[in-house]
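For reference, the chain that follows is the form predicted alone, supplied as structure tokens.
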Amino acid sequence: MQGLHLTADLYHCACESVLMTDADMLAQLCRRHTLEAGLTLVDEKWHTFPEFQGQPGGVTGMLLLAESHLAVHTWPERNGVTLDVYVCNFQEDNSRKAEALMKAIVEAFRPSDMQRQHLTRGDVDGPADAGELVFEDVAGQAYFGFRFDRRILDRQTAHQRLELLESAPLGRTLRLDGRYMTSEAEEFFYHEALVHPAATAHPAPRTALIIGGGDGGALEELLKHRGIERATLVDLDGEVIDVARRYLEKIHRGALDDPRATVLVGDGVDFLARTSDRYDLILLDLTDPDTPAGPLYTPEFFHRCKHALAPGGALVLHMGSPFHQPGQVRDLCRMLRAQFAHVRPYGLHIPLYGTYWGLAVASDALDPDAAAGETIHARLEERGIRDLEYYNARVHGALFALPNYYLRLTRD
């Protein structure tokens, strides 16, 4: 029967050693994000080892469910952790559930490092298509997926679940914390417009700050204007960095060694706290607000955003699906038009996102709405970029023509 297998090797875990070693504290554990998940327990059997040459027993412990079932195997004498998820999709797709199922339990165990494996399990009608289907959901309200031929890197950084997976039609592909972030092959999407709008509408940028963007792909971007004199690139995590340099080069291209760069592992909100630079444009390069960068679309970092700016510079970000996640949009528009004399809200389609996306500008000075074609024209030809893929002096144009349910949330 079709279904989704789910395991999960974790290591070096950080939870509370009595949850390694507690078959009663693990069961109810497994239960409570069980039931939260939305799957429905019928059956269970927990058992906990004896001592073993001075060390404490493991616990090994199984949920059956109707829908399957979920199986752990502890191992305190290496801080180590199995686990298995299970569901078919007889009557319905149990697949988000699954996903929840195992998401819970892992952050629970609070391992450094992890191996997971997605398999998709046959069909009653013969063998499932190869390879793993990897689902994702916007704002619980969508769910899509891709299929991936293998996994590269999963792991658990001090920030985040980090993972790289690799196909033919997407090719190197990162997820952060359960959400795809970018793919070698369609990342112009989304890099292209986060950065060609704002800096080919100003004209003459030549100091930038990136936070996020730890791929490189948006720092790539930005340098192929040749004004660019300095570009700071702050990311939180410094794994994302070390895994770009190390596999995704068809994405930053060599820009995160570029010597009009800095690149710097740290706190975004801490970094421009101490600096007393001014920069013609800052492109926010986050994940979304309800990830570690939260703190990064407030009101107050904003405003600290808009002190960072020079004269005529402008603040560039991301704000979610206006279909999916209105008030998400509307929010981050109204904390924009608080601050900012000019907000200009603008999108389009990312395929890896599942979704049209929507973006902003916002500046005391520049307003690239106003930007004549014929303008954005010239200056990328001035400035010799014509390596793009997406982006270009009529699609610049079209960016800025939002529907008419986007175009209320950014009123309202």
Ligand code: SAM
Contents of the next structure:
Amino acid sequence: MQGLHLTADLYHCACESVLMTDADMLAQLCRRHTLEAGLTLVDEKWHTFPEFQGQPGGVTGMLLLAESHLAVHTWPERNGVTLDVYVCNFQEDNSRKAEALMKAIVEAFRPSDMQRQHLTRGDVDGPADAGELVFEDVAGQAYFGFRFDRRILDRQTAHQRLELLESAPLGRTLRLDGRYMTSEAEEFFYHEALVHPAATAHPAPRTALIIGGGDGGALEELLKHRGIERATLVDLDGEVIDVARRYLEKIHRGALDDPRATVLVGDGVDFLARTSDRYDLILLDLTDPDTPAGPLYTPEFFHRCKHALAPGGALVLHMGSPFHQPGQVRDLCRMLRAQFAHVRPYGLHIPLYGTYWGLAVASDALDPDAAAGETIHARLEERGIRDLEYYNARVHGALFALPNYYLRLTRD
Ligand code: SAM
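Given the form predicted alone above, produce the structure of the same protein in the form predicted together with S-adenosylmethionine.
Expanding to the full complex; the earlier chain stays at the top.
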């Protein structure tokens, strides 16, 4: 009985309209992709519905497979399609064939929005944990994953694949291009660590720029510093901001609409090239270097950041995993050292990233590791910052206490 059941609900399909109404054409397409996926066609049945309110009727089709079935239902009046691909893994694991067939049919309909479900059916030893196991790889060598009960969104934006998943332990969880970004339950690890060490080591931050960070988590932490008068957030992808506003309130807690915040959609490189503003803090809250954020992990961009900092200001960024991505972390530290007098790498384990994660503060004037615990504690008190989940005066020092393998990477 054990098998995989994929469903997809497709919205605003940009395919030829005839594909929604011509049963023969649709049958041929499904037959072809079924055979190409290596599945076994046993029988099939197709039905075209009569016209409905002056609109051509939709098509319902079923391909009976030796491995189970493919079902297709088109809704031409809504440009919508619902799909089922269900395979049992009786004689072999047909999961990849099912994924390939689903992918091919979805691509034929070209939806601009889609909701996917990924159900594990039956299990050899009785009911297994429900939900979809979603893996991520770290630098293509280590794999880790989490089990999710629900896939709320799965869409291709103009810049990246955006998934919104949900599970009881993590809550709503955002993934971009297959990388975990942030989750309701553990977002404080990353967002508090990105914001508070530099913001608290700075004697009086008033203006800040966040590049990326469309989920609003870093902005929410930043605005806890009462002295912040103006925070500008620039994210490449407006859909991330829209999804955050609609689904991730528990992460941004309304920060995206705070009167002190200016939230813009655009490329961070373009923004920094145009702005004449100066910032006490610049936070790069970006996807990884091998994504559309790549140009923001370069000497040229760090040079631009340096000149966009107000006197005494600091740049903060995450660098990846010192263990799994030593070359990336070493290179980024070198680039920063070429631009700034003080480069302070730090790090912490981030549950959603499956490993210890490196970050860094770079500045010509500010050395966060020189700030005494008493100073950090006093500033948190003065600024009324008490409800943190991770960061405190002692953790501040601990963040910068690097293990030797990481220290060695960042020294030369
Ligand atoms: N690593 C952080 C995390 O895991 O919480 C980053 C999260 S934040 C969602 C990453 C954001 O960087 C995305 O919303 C993405 O659109 C944005 N981004 C990528 N490239 C960018 C660019 N060139 N300019 C501005 N934002 C960019």
